[in-house]
Amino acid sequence: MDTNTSHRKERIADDWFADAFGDLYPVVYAHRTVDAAAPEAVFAAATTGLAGGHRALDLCCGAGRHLVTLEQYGALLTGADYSPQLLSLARKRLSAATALIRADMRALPLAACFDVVFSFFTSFGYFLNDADNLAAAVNMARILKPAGRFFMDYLNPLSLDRRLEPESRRESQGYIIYERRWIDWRAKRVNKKITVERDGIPLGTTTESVRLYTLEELTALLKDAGLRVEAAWGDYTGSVYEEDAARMILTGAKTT
(Lines of atoms letter the chains of each structure in order from A and count residues from 1; the text may use other names and numbers.)
(Lines give C-alpha, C1' and ligand atoms only; values in the text may rest on other atoms or scores of the structure.)
Protein backbone atom coordinates (compact mmCIF):
# COMPACT_ATOMS: atom_id res chain seq x y z
CA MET A 1 0.00 0.00 0.00
CA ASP A 2 1.24 3.48 -0.86
CA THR A 3 0.79 5.17 2.51
CA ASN A 4 1.94 8.50 1.09
CA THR A 5 -0.63 8.87 -1.72
CA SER A 6 -3.70 6.91 -0.62
CA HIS A 7 -5.05 9.86 1.38
CA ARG A 8 -3.32 12.70 -0.45
CA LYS A 9 -6.48 14.83 -0.46
CA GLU A 10 -7.01 14.49 3.29
CA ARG A 11 -6.25 17.73 5.10
CA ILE A 12 -5.10 17.89 8.70
CA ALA A 13 -5.98 21.15 10.43
CA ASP A 14 -3.13 23.04 12.09
CA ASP A 15 -5.05 22.91 15.39
CA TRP A 16 -6.34 19.33 15.10
CA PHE A 17 -5.50 18.79 18.78
CA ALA A 18 -8.10 21.36 19.83
CA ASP A 19 -10.89 18.88 19.01
CA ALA A 20 -9.14 15.49 19.16
CA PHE A 21 -9.13 15.23 22.96
CA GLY A 22 -12.76 16.02 23.66
CA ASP A 23 -15.70 13.87 24.73
CA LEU A 24 -15.05 11.15 22.13
CA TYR A 25 -11.44 10.57 23.17
CA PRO A 26 -12.28 8.42 26.25
CA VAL A 27 -14.54 6.34 24.00
CA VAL A 28 -11.87 5.75 21.35
CA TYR A 29 -9.18 4.98 23.94
CA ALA A 30 -11.28 3.19 26.55
CA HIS A 31 -8.75 0.34 26.46
CA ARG A 32 -6.01 2.69 27.69
CA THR A 33 -6.71 2.18 31.39
CA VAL A 34 -5.07 3.03 34.71
CA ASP A 35 -4.06 -0.62 35.07
CA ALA A 36 -2.45 -0.64 31.62
CA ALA A 37 -0.56 2.56 32.46
CA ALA A 38 0.72 1.31 35.82
CA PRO A 39 3.79 -0.64 34.60
CA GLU A 40 4.64 2.24 32.25
CA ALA A 41 4.58 4.71 35.14
CA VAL A 42 6.71 2.36 37.28
CA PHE A 43 9.30 2.07 34.50
CA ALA A 44 9.33 5.85 33.99
CA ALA A 45 9.75 6.49 37.72
CA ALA A 46 12.62 4.01 37.94
CA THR A 47 14.51 5.38 34.94
CA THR A 48 14.25 8.98 36.15
CA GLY A 49 14.90 8.24 39.83
CA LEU A 50 11.59 9.73 40.96
CA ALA A 51 11.47 9.87 44.75
CA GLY A 52 9.48 11.36 47.60
CA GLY A 53 9.75 15.13 47.78
CA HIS A 54 10.59 15.54 44.09
CA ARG A 55 8.49 17.86 42.01
CA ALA A 56 7.31 16.14 38.82
CA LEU A 57 5.18 17.18 35.86
CA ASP A 58 3.15 14.85 33.64
CA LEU A 59 3.01 16.90 30.45
CA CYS A 60 -0.12 16.15 28.39
CA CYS A 61 -1.43 14.09 31.29
CA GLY A 62 -4.82 13.48 29.70
CA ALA A 63 -7.20 11.76 32.09
CA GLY A 64 -4.38 11.17 34.58
CA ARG A 65 -3.99 7.41 34.18
CA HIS A 66 -0.19 7.51 34.71
CA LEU A 67 -0.47 10.00 37.56
CA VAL A 68 -2.55 7.52 39.56
CA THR A 69 0.50 5.25 39.89
CA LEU A 70 3.00 8.11 40.20
CA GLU A 71 1.12 9.33 43.27
CA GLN A 72 2.42 6.28 45.12
CA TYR A 73 5.99 7.67 45.06
CA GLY A 74 5.33 10.59 47.37
CA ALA A 75 6.40 13.20 44.83
CA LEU A 76 4.75 16.60 44.47
CA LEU A 77 2.86 16.07 41.22
CA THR A 78 1.40 18.36 38.60
CA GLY A 79 -0.52 17.33 35.49
CA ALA A 80 -0.83 19.67 32.52
CA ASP A 81 -3.10 19.19 29.52
CA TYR A 82 -4.86 21.29 26.88
CA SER A 83 -8.15 19.38 27.11
CA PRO A 84 -10.64 20.56 29.78
CA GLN A 85 -12.65 17.37 29.28
CA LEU A 86 -9.71 15.09 30.06
CA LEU A 87 -8.59 17.26 32.97
CA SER A 88 -12.08 16.91 34.43
CA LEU A 89 -11.78 13.12 34.26
CA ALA A 90 -8.31 13.29 35.81
CA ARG A 91 -9.59 15.36 38.73
CA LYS A 92 -12.09 12.64 39.60
CA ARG A 93 -9.46 9.90 39.88
CA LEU A 94 -6.54 11.77 41.47
CA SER A 95 -5.90 12.96 45.00
CA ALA A 96 -6.38 16.62 45.85
CA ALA A 97 -2.61 16.88 46.40
CA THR A 98 -1.97 16.46 42.66
CA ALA A 99 -2.27 19.80 40.92
CA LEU A 100 -3.88 20.00 37.49
CA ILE A 101 -3.60 22.89 35.06
CA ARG A 102 -4.82 23.59 31.54
CA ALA A 103 -1.92 24.69 29.39
CA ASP A 104 -0.44 24.69 25.90
CA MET A 105 2.86 22.77 25.97
CA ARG A 106 4.49 25.53 23.90
CA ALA A 107 3.93 28.10 26.65
CA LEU A 108 3.74 26.43 30.05
CA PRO A 109 2.82 28.84 32.88
CA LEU A 110 5.25 27.14 35.23
CA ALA A 111 8.53 28.08 36.89
CA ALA A 112 11.80 26.15 36.73
CA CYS A 113 10.98 24.10 39.81
CA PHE A 114 10.62 20.50 38.58
CA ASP A 115 12.98 17.61 39.18
CA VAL A 116 11.32 15.42 36.53
CA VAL A 117 9.06 15.93 33.52
CA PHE A 118 7.23 13.00 31.92
CA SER A 119 5.82 12.79 28.38
CA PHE A 120 3.81 9.57 27.91
CA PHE A 121 1.93 7.99 25.00
CA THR A 122 3.41 9.95 22.08
CA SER A 123 2.49 13.36 23.44
CA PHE A 124 5.11 15.13 21.33
CA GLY A 125 5.33 16.19 17.68
CA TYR A 126 1.73 17.39 17.50
CA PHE A 127 2.40 20.66 15.71
CA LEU A 128 2.60 20.97 11.93
CA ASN A 129 5.22 23.70 12.30
CA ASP A 130 8.56 22.27 13.43
CA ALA A 131 9.34 25.50 15.29
CA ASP A 132 6.33 24.83 17.52
CA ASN A 133 7.57 21.33 18.36
CA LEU A 134 10.93 22.84 19.27
CA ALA A 135 9.11 25.39 21.45
CA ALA A 136 7.42 22.52 23.31
CA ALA A 137 10.81 20.91 23.96
CA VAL A 138 12.26 24.24 25.06
CA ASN A 139 9.44 24.56 27.60
CA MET A 140 10.14 21.05 28.89
CA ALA A 141 13.73 22.08 29.51
CA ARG A 142 12.85 25.50 30.92
CA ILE A 143 10.64 24.20 33.73
CA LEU A 144 13.27 21.73 34.94
CA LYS A 145 15.76 22.52 37.68
CA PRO A 146 19.45 22.32 36.72
CA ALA A 147 20.23 18.66 35.92
CA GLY A 148 16.52 17.82 36.10
CA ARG A 149 15.44 14.59 34.41
CA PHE A 150 13.04 13.96 31.51
CA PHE A 151 11.20 10.90 30.20
CA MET A 152 9.69 10.75 26.70
CA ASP A 153 7.64 7.84 25.33
CA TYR A 154 7.47 8.32 21.56
CA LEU A 155 6.65 6.15 18.56
CA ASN A 156 9.33 4.39 16.51
CA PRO A 157 9.14 5.74 12.93
CA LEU A 158 11.44 2.99 11.63
CA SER A 159 8.95 0.24 12.41
CA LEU A 160 5.75 2.25 12.06
CA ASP A 161 5.22 1.62 8.34
CA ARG A 162 5.34 -2.15 8.85
CA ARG A 163 3.03 -2.05 11.88
CA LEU A 164 0.51 0.47 10.59
CA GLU A 165 -3.00 -0.88 10.04
CA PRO A 166 -4.51 1.31 7.28
CA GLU A 167 -8.13 0.76 8.29
CA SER A 168 -9.95 -0.79 11.22
CA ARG A 169 -13.42 -1.16 12.66
CA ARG A 170 -14.07 -2.12 16.26
CA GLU A 171 -16.79 -2.07 18.89
CA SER A 172 -16.34 -0.63 22.38
CA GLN A 173 -19.01 -0.13 25.03
CA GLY A 174 -21.76 -0.01 22.41
CA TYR A 175 -19.86 2.37 20.11
CA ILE A 176 -18.57 1.57 16.61
CA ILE A 177 -15.15 3.11 15.96
CA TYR A 178 -13.74 3.44 12.46
CA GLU A 179 -10.09 4.43 12.10
CA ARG A 180 -8.05 5.22 8.98
CA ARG A 181 -4.29 5.67 9.23
CA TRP A 182 -1.72 6.86 6.73
CA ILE A 183 1.80 8.20 6.56
CA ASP A 184 2.63 11.39 4.71
CA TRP A 185 6.33 10.91 4.03
CA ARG A 186 6.67 14.32 2.43
CA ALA A 187 5.47 16.05 5.60
CA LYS A 188 7.06 13.34 7.80
CA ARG A 189 3.83 12.75 9.68
CA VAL A 190 1.58 9.85 10.62
CA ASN A 191 -2.10 10.72 10.52
CA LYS A 192 -5.33 9.14 11.72
CA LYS A 193 -8.99 9.91 11.04
CA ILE A 194 -11.47 8.55 13.58
CA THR A 195 -15.26 8.31 13.21
CA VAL A 196 -17.48 7.20 16.08
CA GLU A 197 -21.11 6.12 15.80
CA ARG A 198 -23.72 4.49 18.02
CA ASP A 199 -26.92 2.78 16.95
CA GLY A 200 -26.15 3.81 13.38
CA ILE A 201 -25.91 7.49 14.30
CA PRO A 202 -22.58 9.29 13.62
CA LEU A 203 -21.39 11.04 16.79
CA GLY A 204 -18.36 12.82 15.38
CA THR A 205 -15.08 12.66 13.51
CA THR A 206 -11.66 13.68 14.76
CA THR A 207 -8.14 13.59 13.38
CA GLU A 208 -4.71 13.03 14.89
CA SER A 209 -1.29 13.84 13.45
CA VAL A 210 2.22 13.31 14.81
CA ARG A 211 5.58 14.36 13.38
CA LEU A 212 7.91 11.46 12.57
CA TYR A 213 11.35 12.04 14.10
CA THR A 214 14.13 9.52 13.84
CA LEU A 215 16.23 8.94 16.94
CA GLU A 216 18.96 11.16 15.50
CA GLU A 217 16.52 13.94 14.62
CA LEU A 218 14.78 13.88 17.98
CA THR A 219 18.06 13.75 19.87
CA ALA A 220 19.25 16.81 17.92
CA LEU A 221 15.99 18.69 18.55
CA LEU A 222 16.12 17.97 22.28
CA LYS A 223 19.76 19.05 22.38
CA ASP A 224 18.81 22.37 20.77
CA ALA A 225 16.15 22.73 23.49
CA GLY A 226 18.65 22.10 26.29
CA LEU A 227 17.97 18.42 26.93
CA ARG A 228 20.57 15.64 26.67
CA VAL A 229 19.41 12.13 25.68
CA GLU A 230 21.25 9.56 27.78
CA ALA A 231 19.38 6.32 27.04
CA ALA A 232 16.93 4.92 24.50
CA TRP A 233 14.68 1.87 24.98
CA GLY A 234 12.43 0.03 22.55
CA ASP A 235 9.68 -0.86 25.01
CA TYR A 236 8.63 -0.72 28.65
CA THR A 237 10.54 -3.89 29.54
CA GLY A 238 13.83 -2.05 29.01
CA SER A 239 14.75 -3.65 25.68
CA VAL A 240 17.38 -1.77 23.71
CA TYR A 241 15.99 0.57 21.05
CA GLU A 242 16.48 -0.79 17.53
CA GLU A 243 14.86 -0.62 14.11
CA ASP A 244 12.14 -3.17 14.89
CA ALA A 245 11.32 -1.80 18.34
CA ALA A 246 7.69 -0.98 19.13
CA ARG A 247 8.53 2.35 20.80
CA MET A 248 11.26 4.96 21.14
CA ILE A 249 11.55 5.72 24.87
CA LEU A 250 14.11 8.36 25.81
CA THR A 251 15.48 9.56 29.12
CA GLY A 252 18.06 12.17 29.92
CA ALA A 253 18.76 15.45 31.69
CA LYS A 254 18.66 19.20 31.34
CA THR A 255 21.95 20.61 30.10
CA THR A 256 21.48 24.34 30.60
Ligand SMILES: C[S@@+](CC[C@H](N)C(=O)[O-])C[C@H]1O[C@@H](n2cnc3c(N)ncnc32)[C@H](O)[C@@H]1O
Given for the second form:
Amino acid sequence: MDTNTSHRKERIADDWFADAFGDLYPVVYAHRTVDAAAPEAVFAAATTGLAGGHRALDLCCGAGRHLVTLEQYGALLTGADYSPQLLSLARKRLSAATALIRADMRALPLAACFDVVFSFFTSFGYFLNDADNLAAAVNMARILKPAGRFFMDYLNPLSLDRRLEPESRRESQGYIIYERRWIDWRAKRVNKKITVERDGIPLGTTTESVRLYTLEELTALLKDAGLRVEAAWGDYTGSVYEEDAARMILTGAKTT
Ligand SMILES: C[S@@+](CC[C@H](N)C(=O)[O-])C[C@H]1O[C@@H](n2cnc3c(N)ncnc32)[C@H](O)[C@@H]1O
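For comparison with the form predicted alone, produce the structure of the form predicted together with the named molecule.
Shown next: the complete complex, the earlier chain at its head.
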Protein backbone atom coordinates (compact mmCIF):
# COMPACT_ATOMS: atom_id res chain seq x y z
CA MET A 1 0.00 0.00 0.00
CA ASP A 2 1.30 3.47 -0.82
CA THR A 3 0.58 5.15 2.49
CA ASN A 4 2.10 8.34 1.07
CA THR A 5 -0.21 9.06 -1.86
CA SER A 6 -3.22 10.78 -0.29
CA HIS A 7 -1.08 13.02 1.87
CA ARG A 8 1.58 14.06 -0.62
CA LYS A 9 0.80 17.77 -0.37
CA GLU A 10 0.63 17.99 3.42
CA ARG A 11 3.37 20.21 4.73
CA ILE A 12 4.98 19.49 8.08
CA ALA A 13 6.01 22.61 10.00
CA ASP A 14 9.69 22.75 11.01
CA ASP A 15 8.71 23.31 14.64
CA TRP A 16 5.72 20.90 14.82
CA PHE A 17 7.07 19.65 18.19
CA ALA A 18 6.46 23.06 19.79
CA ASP A 19 2.66 22.46 19.51
CA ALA A 20 2.42 18.67 19.62
CA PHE A 21 3.46 18.26 23.27
CA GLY A 22 1.14 20.83 24.83
CA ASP A 23 -2.14 20.52 26.73
CA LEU A 24 -3.65 17.93 24.37
CA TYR A 25 -0.72 15.51 24.60
CA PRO A 26 -1.73 14.03 27.99
CA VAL A 27 -5.25 13.54 26.61
CA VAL A 28 -4.09 11.74 23.46
CA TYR A 29 -1.53 9.62 25.34
CA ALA A 30 -3.51 9.06 28.55
CA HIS A 31 -2.68 5.32 28.30
CA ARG A 32 1.06 6.07 28.52
CA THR A 33 1.13 5.99 32.30
CA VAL A 34 3.71 5.73 35.06
CA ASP A 35 2.69 2.06 35.47
CA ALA A 36 3.20 1.36 31.75
CA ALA A 37 6.59 3.09 31.89
CA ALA A 38 7.80 1.21 34.99
CA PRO A 39 9.03 -2.00 33.27
CA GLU A 40 10.62 0.15 30.55
CA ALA A 41 12.54 2.14 33.16
CA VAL A 42 13.61 -1.09 34.91
CA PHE A 43 14.86 -2.55 31.59
CA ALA A 44 16.70 0.68 30.75
CA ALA A 45 18.30 0.84 34.19
CA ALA A 46 19.43 -2.80 33.96
CA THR A 47 20.88 -2.48 30.45
CA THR A 48 22.80 0.70 31.27
CA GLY A 49 23.94 -0.42 34.72
CA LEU A 50 22.29 2.52 36.49
CA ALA A 51 23.34 2.52 40.14
CA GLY A 52 23.11 4.61 43.28
CA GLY A 53 25.22 7.77 43.06
CA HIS A 54 25.19 7.85 39.23
CA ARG A 55 24.10 11.03 37.52
CA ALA A 56 21.45 10.26 34.90
CA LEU A 57 19.53 12.38 32.40
CA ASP A 58 16.10 11.52 31.01
CA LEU A 59 16.29 13.49 27.77
CA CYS A 60 12.80 14.48 26.59
CA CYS A 61 11.37 13.31 29.91
CA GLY A 62 7.87 14.66 29.17
CA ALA A 63 5.62 14.29 32.21
CA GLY A 64 8.34 12.31 34.01
CA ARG A 65 6.66 8.90 33.92
CA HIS A 66 9.98 6.97 33.64
CA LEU A 67 11.70 9.18 36.21
CA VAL A 68 9.18 8.07 38.86
CA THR A 69 10.63 4.54 38.70
CA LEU A 70 14.22 5.68 38.11
CA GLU A 71 14.04 7.61 41.40
CA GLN A 72 14.12 4.24 43.20
CA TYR A 73 17.73 3.60 42.08
CA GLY A 74 19.32 6.28 44.27
CA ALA A 75 20.80 8.08 41.26
CA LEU A 76 21.02 11.86 40.89
CA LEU A 77 18.38 12.48 38.25
CA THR A 78 17.72 15.28 35.79
CA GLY A 79 14.86 15.49 33.32
CA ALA A 80 15.07 17.78 30.30
CA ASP A 81 12.21 18.65 27.98
CA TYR A 82 11.02 21.44 25.68
CA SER A 83 7.37 21.42 26.80
CA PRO A 84 6.50 23.67 29.76
CA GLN A 85 3.14 21.91 30.13
CA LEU A 86 4.68 18.43 30.43
CA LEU A 87 7.47 19.65 32.70
CA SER A 88 4.90 21.09 35.07
CA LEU A 89 3.10 17.72 35.22
CA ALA A 90 6.48 16.07 35.87
CA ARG A 91 7.26 18.47 38.70
CA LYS A 92 4.06 17.48 40.50
CA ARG A 93 4.83 13.77 40.49
CA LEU A 94 8.59 13.75 41.15
CA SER A 95 10.73 14.21 44.24
CA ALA A 96 12.26 17.65 44.78
CA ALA A 97 15.69 15.99 44.44
CA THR A 98 15.04 15.32 40.74
CA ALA A 99 16.08 18.36 38.71
CA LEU A 100 13.95 19.41 35.74
CA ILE A 101 15.05 21.82 33.06
CA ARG A 102 13.42 23.23 29.97
CA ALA A 103 15.80 22.80 27.06
CA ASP A 104 15.96 21.99 23.38
CA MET A 105 17.68 18.64 22.83
CA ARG A 106 19.95 20.29 20.21
CA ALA A 107 21.44 22.70 22.75
CA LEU A 108 21.45 21.25 26.25
CA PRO A 109 22.76 23.66 28.90
CA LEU A 110 24.40 20.78 30.78
CA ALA A 111 28.03 19.86 31.43
CA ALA A 112 29.65 16.49 30.68
CA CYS A 113 28.79 15.10 34.12
CA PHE A 114 26.32 12.27 33.40
CA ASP A 115 26.93 8.53 33.72
CA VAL A 116 23.78 7.63 31.77
CA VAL A 117 21.42 9.34 29.32
CA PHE A 118 17.99 7.88 28.51
CA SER A 119 15.78 8.65 25.52
CA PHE A 120 12.41 6.90 25.94
CA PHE A 121 9.44 6.42 23.63
CA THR A 122 10.62 7.78 20.27
CA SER A 123 12.02 11.08 21.51
CA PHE A 124 14.46 11.51 18.64
CA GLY A 125 14.39 12.19 14.88
CA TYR A 126 11.98 15.10 15.24
CA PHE A 127 13.82 17.64 13.09
CA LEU A 128 13.17 17.91 9.36
CA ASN A 129 16.85 18.69 8.87
CA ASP A 130 19.22 15.73 9.40
CA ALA A 131 21.92 18.06 10.77
CA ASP A 132 19.58 18.98 13.65
CA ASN A 133 18.97 15.31 14.50
CA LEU A 134 22.72 14.81 14.52
CA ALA A 135 23.06 17.86 16.80
CA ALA A 136 20.66 16.22 19.27
CA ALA A 137 22.78 13.04 19.27
CA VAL A 138 25.97 15.08 19.63
CA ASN A 139 24.44 16.65 22.73
CA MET A 140 23.58 13.23 24.15
CA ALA A 141 27.24 12.26 23.76
CA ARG A 142 28.58 15.60 24.98
CA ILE A 143 26.78 15.56 28.34
CA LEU A 144 28.12 12.07 29.15
CA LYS A 145 31.31 11.44 31.10
CA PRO A 146 33.95 9.39 29.23
CA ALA A 147 32.52 5.87 28.70
CA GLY A 148 29.10 7.06 29.91
CA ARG A 149 26.19 4.95 28.70
CA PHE A 150 23.12 5.75 26.60
CA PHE A 151 19.71 4.12 26.10
CA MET A 152 17.44 4.95 23.15
CA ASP A 153 13.97 3.46 22.55
CA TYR A 154 13.10 4.16 18.91
CA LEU A 155 10.59 2.96 16.36
CA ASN A 156 11.46 0.16 13.96
CA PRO A 157 11.06 1.44 10.39
CA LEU A 158 11.11 -2.09 8.95
CA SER A 159 7.92 -3.20 10.71
CA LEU A 160 6.20 0.18 10.79
CA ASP A 161 4.41 0.01 7.45
CA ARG A 162 2.77 -3.30 8.37
CA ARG A 163 1.76 -2.05 11.81
CA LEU A 164 0.56 1.40 10.74
CA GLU A 165 -3.18 2.00 11.07
CA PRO A 166 -3.87 4.77 8.49
CA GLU A 167 -6.92 6.13 10.35
CA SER A 168 -8.47 5.60 13.75
CA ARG A 169 -11.13 7.06 16.01
CA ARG A 170 -11.23 6.34 19.73
CA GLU A 171 -12.82 7.66 22.91
CA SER A 172 -10.84 8.36 26.04
CA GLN A 173 -12.06 10.06 29.21
CA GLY A 174 -14.87 11.81 27.33
CA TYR A 175 -12.66 12.98 24.47
CA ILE A 176 -12.92 11.76 20.87
CA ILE A 177 -9.49 11.34 19.28
CA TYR A 178 -9.05 11.06 15.51
CA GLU A 179 -5.63 10.00 14.25
CA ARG A 180 -4.38 9.84 10.68
CA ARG A 181 -0.97 8.28 10.00
CA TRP A 182 1.12 8.06 6.86
CA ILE A 183 4.64 7.31 5.78
CA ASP A 184 6.39 9.74 3.47
CA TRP A 185 9.00 7.45 1.95
CA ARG A 186 10.63 10.28 0.01
CA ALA A 187 11.28 12.30 3.18
CA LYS A 188 11.83 9.07 5.17
CA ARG A 189 9.37 10.17 7.83
CA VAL A 190 6.27 8.83 9.54
CA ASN A 191 3.66 11.48 10.17
CA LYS A 192 0.55 11.64 12.30
CA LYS A 193 -2.24 14.22 12.39
CA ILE A 194 -4.34 14.17 15.56
CA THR A 195 -7.63 15.96 16.17
CA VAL A 196 -9.29 16.04 19.58
CA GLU A 197 -12.97 16.79 20.19
CA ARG A 198 -15.15 16.99 23.28
CA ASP A 199 -18.95 17.23 23.22
CA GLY A 200 -18.78 17.83 19.46
CA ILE A 201 -16.43 20.80 19.88
CA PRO A 202 -12.99 20.56 18.21
CA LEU A 203 -10.29 21.31 20.79
CA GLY A 204 -7.34 21.30 18.44
CA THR A 205 -5.23 19.52 15.87
CA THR A 206 -1.58 18.60 16.25
CA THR A 207 0.96 16.97 13.96
CA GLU A 208 3.79 14.60 14.80
CA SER A 209 6.61 13.70 12.43
CA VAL A 210 9.53 11.35 13.05
CA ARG A 211 12.51 10.49 10.84
CA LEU A 212 12.79 6.82 9.87
CA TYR A 213 16.25 5.37 10.42
CA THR A 214 17.26 1.80 9.77
CA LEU A 215 19.44 0.20 12.42
CA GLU A 216 22.47 0.76 10.17
CA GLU A 217 21.60 4.44 9.60
CA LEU A 218 20.95 5.18 13.27
CA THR A 219 24.10 3.32 14.32
CA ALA A 220 26.12 5.42 11.83
CA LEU A 221 24.49 8.67 13.01
CA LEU A 222 25.19 7.84 16.66
CA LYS A 223 28.76 6.89 15.77
CA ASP A 224 29.26 10.29 14.11
CA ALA A 225 27.91 11.84 17.31
CA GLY A 226 30.40 9.92 19.47
CA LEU A 227 28.15 7.07 20.65
CA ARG A 228 28.89 3.38 19.97
CA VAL A 229 25.88 1.06 19.72
CA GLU A 230 26.63 -2.17 21.63
CA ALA A 231 23.23 -3.89 21.70
CA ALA A 232 19.92 -3.68 19.85
CA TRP A 233 16.68 -5.09 21.25
CA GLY A 234 13.30 -5.44 19.58
CA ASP A 235 11.15 -4.91 22.65
CA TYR A 236 11.21 -4.47 26.41
CA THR A 237 11.29 -8.22 27.09
CA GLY A 238 14.85 -8.24 25.76
CA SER A 239 14.19 -9.96 22.40
CA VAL A 240 17.03 -9.38 20.00
CA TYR A 241 16.22 -6.74 17.35
CA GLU A 242 15.07 -8.11 13.99
CA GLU A 243 13.11 -6.90 10.98
CA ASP A 244 9.66 -7.63 12.48
CA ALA A 245 10.43 -6.23 15.92
CA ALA A 246 8.00 -3.78 17.47
CA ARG A 247 10.76 -1.40 18.54
CA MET A 248 14.42 -0.62 17.96
CA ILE A 249 16.00 -0.22 21.40
CA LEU A 250 19.68 0.67 21.45
CA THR A 251 22.25 0.87 24.21
CA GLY A 252 25.93 1.62 24.14
CA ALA A 253 28.61 3.97 25.31
CA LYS A 254 30.30 7.24 24.60
CA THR A 255 33.36 6.59 22.45
CA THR A 256 35.60 9.41 23.61
C1 LIG B 1 6.97 11.12 22.59
S2 LIG B 1 7.21 12.22 23.92
C3 LIG B 1 7.98 11.18 25.11
C4 LIG B 1 7.99 11.76 26.48
C5 LIG B 1 8.53 10.82 27.56
N6 LIG B 1 9.87 10.35 27.25
C7 LIG B 1 7.59 9.66 27.75
O8 LIG B 1 7.94 8.53 27.42
O9 LIG B 1 6.47 9.88 28.21
C10 LIG B 1 8.53 13.24 23.32
C11 LIG B 1 9.00 14.31 24.27
O12 LIG B 1 10.02 15.08 23.61
C13 LIG B 1 9.86 16.45 23.97
N14 LIG B 1 10.47 17.27 22.92
C15 LIG B 1 9.99 17.50 21.70
N16 LIG B 1 10.83 18.27 21.00
C17 LIG B 1 11.86 18.55 21.83
C18 LIG B 1 13.05 19.30 21.69
N19 LIG B 1 13.32 19.94 20.55
N20 LIG B 1 13.91 19.37 22.72
C21 LIG B 1 13.61 18.73 23.90
N22 LIG B 1 12.48 18.00 24.09
C23 LIG B 1 11.63 17.91 23.06
C24 LIG B 1 8.37 16.62 24.05
O25 LIG B 1 8.01 17.77 24.78
C26 LIG B 1 7.93 15.31 24.70
O27 LIG B 1 7.90 15.40 26.08
